[in-house]
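So this first bit is one chain, no partners, the form predicted on its own, shown in structure tokens.
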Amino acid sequence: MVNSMMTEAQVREALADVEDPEIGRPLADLGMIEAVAVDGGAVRVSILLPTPAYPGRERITEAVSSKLTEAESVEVDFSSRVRGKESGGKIGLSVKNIIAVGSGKGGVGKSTVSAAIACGLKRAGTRVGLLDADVYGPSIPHLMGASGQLTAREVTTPEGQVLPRIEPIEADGVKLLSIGFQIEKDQAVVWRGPMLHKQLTLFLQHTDWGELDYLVIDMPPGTGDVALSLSQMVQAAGAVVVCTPQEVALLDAIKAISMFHTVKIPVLGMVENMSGEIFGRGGTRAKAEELGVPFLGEIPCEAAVRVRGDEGRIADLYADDSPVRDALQHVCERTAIEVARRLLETPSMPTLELL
């Protein structure tokens, strides 16, 4: 223990068995002690976050002020930087993590639950990009109320080659890119796998998206192409798996779940949608337990979420007054520590070739 005129080789001492309360590792094998500052009996820490979406700060505080017990005061502060496997580096996209959410079937409000993560980690002060790859029901452009055709620009790289740069349309705060943009809204879209691997590559290594903390990939359903081509062109933070309660949801969410296994993407866990009287309630939380499997959280099934998604206003589901406001934060949380828990706990998967 310290005394009230320490140092600050004594002060680090004294925490270097903190845990970081959400990793379970000493904060400073983390790096997150960022600074120490000691002035007579005056102590103030500096907490580096992994993420601005960390939740429960407090305890932190709690837990680095137990062990300066004898100190005259001491403060504790934070600030936060967005750690990430830079998951686009390999086709020259400027994103620290790639998140893909994605579901074994369809109608589980996989697009809601994308376009929700995508505007907490914006509010939560992080850079966001949402990618709508569900290019046969593409749902983005009306769930964040965003309209308008995409344009490109002609960049010349280093080495004097010619390409076109599609500009994202931006709605909240958050860059988005979706096919919706570029068909009507009757058009159907009916297309084979190469196609499908086509479009996904321009969106990924073809679109100015500047430099992002987060992309959220709202996949289509099922099992199929678009994972396979994600697979081969970056290295994927994790996956996130929507279901609802009732089994025959879970069911296909399994599906899911072995899809992202074989193409060598993280699981970050599985969120269950619609929880409440209709659909019955604990179904995924149950399951990913037996999976083994992160539980991010239940949303509940609220006319709320319908509401602002046919208006075009998921993000007002963050407002004081909204009933999953709370709901929908706490996903966005876990996804986020989920996201900094691998990538400080295990080393970086290789993508997949494929032949």
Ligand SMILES: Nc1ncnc2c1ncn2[C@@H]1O[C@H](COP(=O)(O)OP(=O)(O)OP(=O)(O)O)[C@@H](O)[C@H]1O
Contents of the next structure:
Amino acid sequence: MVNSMMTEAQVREALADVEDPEIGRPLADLGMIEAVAVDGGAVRVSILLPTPAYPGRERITEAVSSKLTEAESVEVDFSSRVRGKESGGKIGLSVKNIIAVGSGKGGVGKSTVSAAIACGLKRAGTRVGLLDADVYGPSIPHLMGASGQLTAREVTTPEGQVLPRIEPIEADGVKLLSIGFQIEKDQAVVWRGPMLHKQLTLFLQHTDWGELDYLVIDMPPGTGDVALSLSQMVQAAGAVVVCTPQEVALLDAIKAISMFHTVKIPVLGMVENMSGEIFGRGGTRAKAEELGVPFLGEIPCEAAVRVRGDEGRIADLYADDSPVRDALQHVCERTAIEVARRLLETPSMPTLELL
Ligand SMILES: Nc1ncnc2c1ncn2[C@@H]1O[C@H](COP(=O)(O)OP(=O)(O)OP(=O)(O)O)[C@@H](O)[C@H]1O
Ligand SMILES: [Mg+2]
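For comparison with the form predicted on its own, please write out the form predicted in complex with the named molecule.
Complete assembly follows, chain above in first position.
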């Protein structure tokens, strides 16, 4: 049958207006049709996803297949490459996407959600770092079951400057850095703004993060000090704002969103944490809609979350029998998609630049 012999160009033309179901723009325009191979009546389309944490690939398979009904057979295969600002900046920070996790109010689960997002993105097959920027109440080492003293080695820059390079500590395949590693556990940290900036500089510029697809940053609650420093140092992909369903936390979340706007860190979306009978449910989604901010999902209030956190086993929340596995996976996917969307919508993003 003559019709079954499509050329590569015909295949590409047939697929020209197939949209990415997540980003809502043509796959071809997004550079996601990596290859088209035609062998007689058999067509193979290779799709390059912007993140391996991509939900519902079968929707792409269906959309592509439905345009190629003339072909005898259609095969769609997937690979992924995390997009980001590939350039490492002057001091060699090779992180494609920096994701800040913040809230207006303390105790809403920022650290838990940061650690869970980092573990989820790692599970999806990406290279992930987790930076505890909550210097007042560092909890990442505890949540990730990591301990130890940070070590630093000295490196000489091409300009002849000798600088310390801190080695992150790895847990569950995630590179971690926290002031909690340096200090005695019960030593309170009281720092003023400039010191804070210095610490963050050390943690971002003078740390051997290697190449990362995502660096998740657990932000301290409230004040914008750290967010301001962060925005001066790097071009973050965006911020995830965590809140609980209670109205008071929602008001604080609005403050957090406006704080991120002020320091020009784009808001990726809002997550409702501890969703359930005790605190109510759904308030965050409604507020996100009202504010025109993406809603990234809700994580139920489950004892397992606190227990795994206390045990330092946040990664286990992705186990098959975990009551929050699907919810966390959803939040990770939505976050990764929002990061990708922003990059793909502005293809000529400035490269990563550090002070
Ligand atoms: N979805 C959840 N279900 C049950 N408990 C949770 C959930 N999320 C967080 N928690 C628990 O709530 C407490 C506070 O969480 P977490 O430390 O992550 O909050 P935080 O916002 O980082 O707090 P802080 O402002 O002190 O840094 C912890 O005991 C944690 O285990
Ligand atoms: Mg915290």
